[in-house]
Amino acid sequence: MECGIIGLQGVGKTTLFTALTAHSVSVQVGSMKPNVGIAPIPDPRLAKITEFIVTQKVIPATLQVVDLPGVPSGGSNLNAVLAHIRNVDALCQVVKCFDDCDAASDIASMDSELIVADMVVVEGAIDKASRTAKHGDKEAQKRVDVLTRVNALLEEEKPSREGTWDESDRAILKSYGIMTSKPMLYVANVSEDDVNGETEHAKFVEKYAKENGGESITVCATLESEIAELEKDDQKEMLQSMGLSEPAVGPLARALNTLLGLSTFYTAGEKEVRAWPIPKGAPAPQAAGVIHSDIERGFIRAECYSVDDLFTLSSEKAIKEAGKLRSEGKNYTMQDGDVVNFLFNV
C-alpha cells in the first residue's frame, strides 16, 4: 500500500520524503515524475523487546511513501499530477505554515482541485451506471447509488470520506479513484522556531483537520531532514539539545501507517527481531503470508502473546508460565502487538 504526499507547490513536500526516507532517494525537484521510496517506521516497542530478548539484528516495519508532484493552479500539468493522487492508498498533505503563508487559502485550493475533479468523475460515472441499471444490473444499481451519494457530498464542497461507506462501498469509490474518499492526514509544515506549531496557520490545520475527517501533525521539514543526515549518536545529540526524545518523522510515520488500515505484528529470535505491518483485522494465515507464501499455505496455528505482557513480564518463559502464551488457529484475528511464532507444514 503507498501513502502519497501531496500539497501546492513550493510548501516542502520532497523535504519532507527526503526526511522520511532517510535521503536514500535520489530526489528529482520540480519533476512531474512522482518520487517513490520506502520509510522506515520507528517503533519504541520494536527497540524495547530487544531488551528482553537478545537478538542478532532489528528491522523495522516499512511504509512506501510517494512524493507527488505539487498541484499547480490549474495549467496543462494538472490532470497529470490527480492521475498520480488517484492512484495512491491514502493522502499526506503538506500545507506551508511560515514565512509569507496563507494555510486557510492553500487548504481550500487543494480542497477546491480534488472536489471539482472527482465531481467529474462521478457526474459520468453516475451516467453511464444508470443506463446499465435501467436494464436491472443490480451491481450498476448499486453503483448509481453510491456515486449519488457521493456527489450530493461534492455539491456541498465536502470530500467524500465525511461519507459512511461500508466495505462495497469503499470498494466502489476506490475503482473510480475518488481523491476524496481516501484517509488524508494534514502536515502542518513549520520553521525551525515554531517545532511545536503555535502559529495561527498551524494551529488553523490542527482544526480544519478535525472538522474535516482528516487526522493532523506538525513536522518542520527542514529541520527534519537535516536530522536524517546525521549519524545515530549526532542525531541523539542533536534532539537532547532540543528537548525531543525523538525526531517527528517517528510519529509522523507512525500516523501513516495508521491512515493506511495497518497495524504491526513482531516476530522475535536469537536471529532477528522484527516488525511487520499488516491490514488491521487481518486473520492469522493472512499475517503468515505476509512473512512467505510458504507459511501461509502449510498455516498450522501461530502460538503469540501481546508485546505488553513481555514488557511486563519480562520473558518468554515467565509468560508462559503466567499462561499468557496462547495457541490460535486459522480463524484467529491478529491484534496490533502481537509477538508470534507461526508453526507451518509444506
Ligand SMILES: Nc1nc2c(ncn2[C@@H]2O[C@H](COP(=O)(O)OP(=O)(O)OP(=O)(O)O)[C@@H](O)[C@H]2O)c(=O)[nH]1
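Only the largest set of C-alpha atoms that superpose within 1.5 Å between the two forms is called the rigid core. Keep in mind the model is a prediction, meaning the values are calculated, not measured. Numbering follows the first chain given and starts at 1. What changes on going to the form predicted in complex with this ligand:
- With the core held fixed, Thr180 shows a CA shift below 2 Å between the two forms.
- With a cut-off of 2 Å and the rigid core superposed, Arg45 has a Cα displacement that falls short of the cut-off between the two forms.
- In a rigid-core overlay of the protein, Lys210 has its C-alpha displaced by under 2 Å between the two forms.
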Second form
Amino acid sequence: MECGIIGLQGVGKTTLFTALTAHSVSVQVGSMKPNVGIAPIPDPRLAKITEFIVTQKVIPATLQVVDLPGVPSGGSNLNAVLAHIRNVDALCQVVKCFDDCDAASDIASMDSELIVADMVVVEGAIDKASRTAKHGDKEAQKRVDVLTRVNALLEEEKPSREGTWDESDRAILKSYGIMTSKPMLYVANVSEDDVNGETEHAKFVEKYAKENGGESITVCATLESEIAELEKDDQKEMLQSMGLSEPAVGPLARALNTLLGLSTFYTAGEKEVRAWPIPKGAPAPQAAGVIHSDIERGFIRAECYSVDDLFTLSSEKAIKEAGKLRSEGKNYTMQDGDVVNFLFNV
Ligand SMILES: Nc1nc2c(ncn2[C@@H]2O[C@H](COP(=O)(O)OP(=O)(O)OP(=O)(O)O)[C@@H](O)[C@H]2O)c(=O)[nH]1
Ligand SMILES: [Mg+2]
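Switch over from the form predicted alone to the form predicted in complex with this ligand, please.
Okay, now the whole complex, with that chain kicking things off.
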C-alpha cells in the first residue's frame, strides 16, 4: 500500500513523514524533492500471535509513504510536483491546526488545486484518446467516456471521487493518475497542547472529512516525530504522559485500511509470523497470490483458523482438537484475522 502526503506549504508534512518512517530516511526539510520511505504498520494482533507461536521473525505489513514539497497556494506547476504520486493508492492531506491557521480555507485551496491539476491532465487525455477513438478503437472510446464524466465533475468543482465508477472505470482513473479520484485521509496536525484535537480547526477537519466521504485523524506531528526517535519503553512512557495510547501510524494505517477496504490475514510458523493486507472479500486464491503467484496458480486449499481462536485456545494443537481448524477451497472468502497455511502444487 502506498500513500502520498500532500498539503500546503509548512503544514507539517515532512515532520509527519519522519514520524511515520521513524527517521529511517534522511530528509531535507524544505527540499523540492519528494522523500520516500517505508512505515511498518503496528498490529496488536500480530504481536499477540507471537505470544503463542514461537518464531524467528515477525514481519508487519508496511505502508510506503511519499512526502511531497508543499503546494504554494495560487497555482504554479503543481502537476510537476504531483507526478511523483500519480500512482499512489491514497492521499494523506495534512491540514495545519496549530499556531495561526485556517483549516477550512486551507482544505478548500488544496482541494481546488487538485481539481485544477486534474483538469489539465484530463483535457490533454481527452484530446489524445478522442483522436484514437475516431479510428474506431472501442477501448479508446471507453476512456473518452470516463474522462468526459470526470471532466464534468471537475468543472462543477467536485472531486472525481464523487462520481459512481465501476471497476473498469476505476482502472482507467488510476492509469491516468487522477488525483481527485484517490481516497483521501485528512490529517489534522495539531499543537502539543491539543493532542486530542479540541480546537475548532481540528473539529472542522473531522467534520469535513465525514461530509466528503473521507477519513480523518488527529496527530501532533512534532510530538510524533520526537516519540519515533525514542526507545520502545520511553515511547510508551511519553505517549502515556501525553494522554495518547499509541503512535500515530496506528490510527493512520487503520484509517487508510478503511478507506481502501482492506483486511488482514496472517501466516504463522517457526520461521516467520507475517501480516498480509488484502482487499476485503478477496477469495482464498487471490490472497494466496499476494504471497506468491505460484501459490495462487497451484492453489489446492487453505487450512485456516481465526486469530481469536488462537488467543482463546492458546495453540494450534488445541484449535485442531476443538475442530476449529478449517479446510477451505478456492471459493472461500477470506475473513479478517484468518491465520492461513496455503497448500499448493505447481
Ligand atoms: N507546533 C507545531 N509545529 C509543527 C507541527 N508540525 C510541524 N510543525 C512545524 O512546522 C514547520 C514546518 O514543518 P514541515 O514538516 O517542514 O512542513 P512541510 O509541510 O513539510 O513544509 P514544506 O515541505 O516546506 O511545505 C516546522 O517548523 C515544524 O516544526 C506540529 O504538530 N505542531
Ligand atoms: Mg516538507
